[in-house]
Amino acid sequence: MFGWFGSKKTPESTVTPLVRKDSWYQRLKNSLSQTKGALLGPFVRLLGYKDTLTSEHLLELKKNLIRADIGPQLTKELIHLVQNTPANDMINKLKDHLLSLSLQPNPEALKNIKVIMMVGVNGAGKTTTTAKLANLYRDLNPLLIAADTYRAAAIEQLQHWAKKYNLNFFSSETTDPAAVVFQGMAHALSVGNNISFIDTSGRLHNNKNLIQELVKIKRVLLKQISSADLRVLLVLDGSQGQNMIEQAKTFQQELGLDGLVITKIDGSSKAGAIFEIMRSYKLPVYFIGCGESVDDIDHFDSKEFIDALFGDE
């Protein structure tokens, strides 16, 4: 037995191509202000310095980059990059290098995907983000599948957002999350939902038994759809810094990821860890969120993100 509500009709419209929205850009820029201060502060203070950087300057830069959660390896790269660079060229070199590390998919590439499976640890904002993404893709007649059977509040929360934003919703009486997903996908395929977003239970990245339940869900999905139609996205709390790197490492090794969704970058100075994750694990960022409102999430654009991070410097 299961419950669902929403339209059975499949609209002909598709995802609107990504365009730069001034209101979104300003929100993104404001949200990155603390990371900008942590990352750029020491560089900005050296802009008027005309000589080669001293060892004391380089040590200060190193300490601040590590505090910004850039990560030890990337910090080493950036220090090597600027140590013989004139002060006025430092920031341009820094921007170019970070841009070279940034990975992102084409937003248009998602419009033919049948399933996006959302995974991550508790507290990253996974359930809310799942609803926000479905709303972002509402032109594709999305279905929300509530597969977080370990937390009753998660099902109620997802159902609340589905009703509020008039989105299709599916839940089941079974407590087996893989069975919920199987039933939900069968329903989606039968009524013509173009894309389904699956909210899964939060999993501690260091608990292998819990991670294996996600592996089971993925295995069930691949019996119903092809691997080309599935994307597994890890939701990361942007305020967690180095913890994001550890989570990405474990989920990538155990489950296999297609990309990342970064949430809660507002009010944090640790968003710099995003670059280390992309550098180390070659995972693209699909979406980025910077607030509580339903429209405070959008496709990740690496150039836009770096422009917002560096602002007018």
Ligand SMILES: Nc1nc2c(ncn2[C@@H]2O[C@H](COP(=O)(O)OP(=O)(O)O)[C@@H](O)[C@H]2O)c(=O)[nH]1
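Whichever C-alpha set is largest while still superposing within 1.5 Å between the two forms counts as the rigid core. None of these values were measured; they are calculated from a predicted model. Residue numbers count along the first chain shown, from 1. What changes on going to the form predicted together with the named molecule:
In the core-superposed comparison between the two forms, the C-alpha atom of residue 63 has shifted by at least 2 angstroms.
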Given for the second form:
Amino acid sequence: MFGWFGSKKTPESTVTPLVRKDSWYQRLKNSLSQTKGALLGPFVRLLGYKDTLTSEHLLELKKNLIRADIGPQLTKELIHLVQNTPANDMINKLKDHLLSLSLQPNPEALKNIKVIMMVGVNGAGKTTTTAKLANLYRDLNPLLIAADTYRAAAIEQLQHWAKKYNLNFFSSETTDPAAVVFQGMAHALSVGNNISFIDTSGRLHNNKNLIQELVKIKRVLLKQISSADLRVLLVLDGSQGQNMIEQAKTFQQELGLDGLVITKIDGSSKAGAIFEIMRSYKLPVYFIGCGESVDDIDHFDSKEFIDALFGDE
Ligand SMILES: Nc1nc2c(ncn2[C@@H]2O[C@H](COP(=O)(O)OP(=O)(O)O)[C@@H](O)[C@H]2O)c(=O)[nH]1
Ligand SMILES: [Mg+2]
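Given the form predicted alone, state the structure of the form predicted together with the named molecule.
Once more the chain from above appears, this time first in line as the rest of the complex follows.
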């Protein structure tokens, strides 16, 4: 099982902008339909065009915002914002405010990335996302590094994706994940993989010793590449709602994060929580995952996300 496979050829290291799939917006809309349903409950459709929102409307809206897991603080803020607002203005006001809280990486900064390290709790979607991203960046001759040494099954899971989608793959018999990463990066640098994606094992965010292992991996990586080339991304299961906030807090404090990946926004009505996380921790969302297939991922575009959430009609 251990070893590597893949191409030795080094393509030109020009970073080509990723081609947006036409169907992505539609998929995003479908995936967010449950959160949208929670957010815009039936009363919204019943509102007369120019009605000023009454206290009953505001109460309904408040329930909806809580249902979509927007969180108590932001709910309060949004309700305050739309008081005395005609109904036809309400959605635009909500959208504008959420847009003002949203953070996404600067496209220029994206071009520097040489290594993306995934961290997060068990089951958040790290391994799946690692593979999806390598596929998304396949023009850059990416390398997958299997550093979840706790479970042989995790290495096999990543290897399976690599074989299926013809992606370069590295694993090692070493059980120390930092050593695997060091070897993997040395391999990537010698072979000429322009970007590497590192899968790590799941940590309970409250297990400080395990998080220290991630700190060690990061330290080892920074001996091989500069911090400008590294992104440490916390993978969050979007169906976890407000629980994501606590995870972001600990990983940010203990490890230091560059951004977030939100997975499983399909099948969840709690995607609203991501706004509070962006605001509280000043962390941009890099990618959004909306399914189990290899192409169910794309860059986070806050305007597109909010349009998909509220409807762009
Ligand atoms: N519906 C859905 N399932 C996902 C998504 N991302 C991952 N999963 C599933 O979530 C489960 C856990 O994913 P995995 O990548 O193994 O999580 P890890 O423990 O963090 O590595 C798997 O069954 C994945 O297929 C997503 O965006 N949508
Ligand atoms: Mg995994």
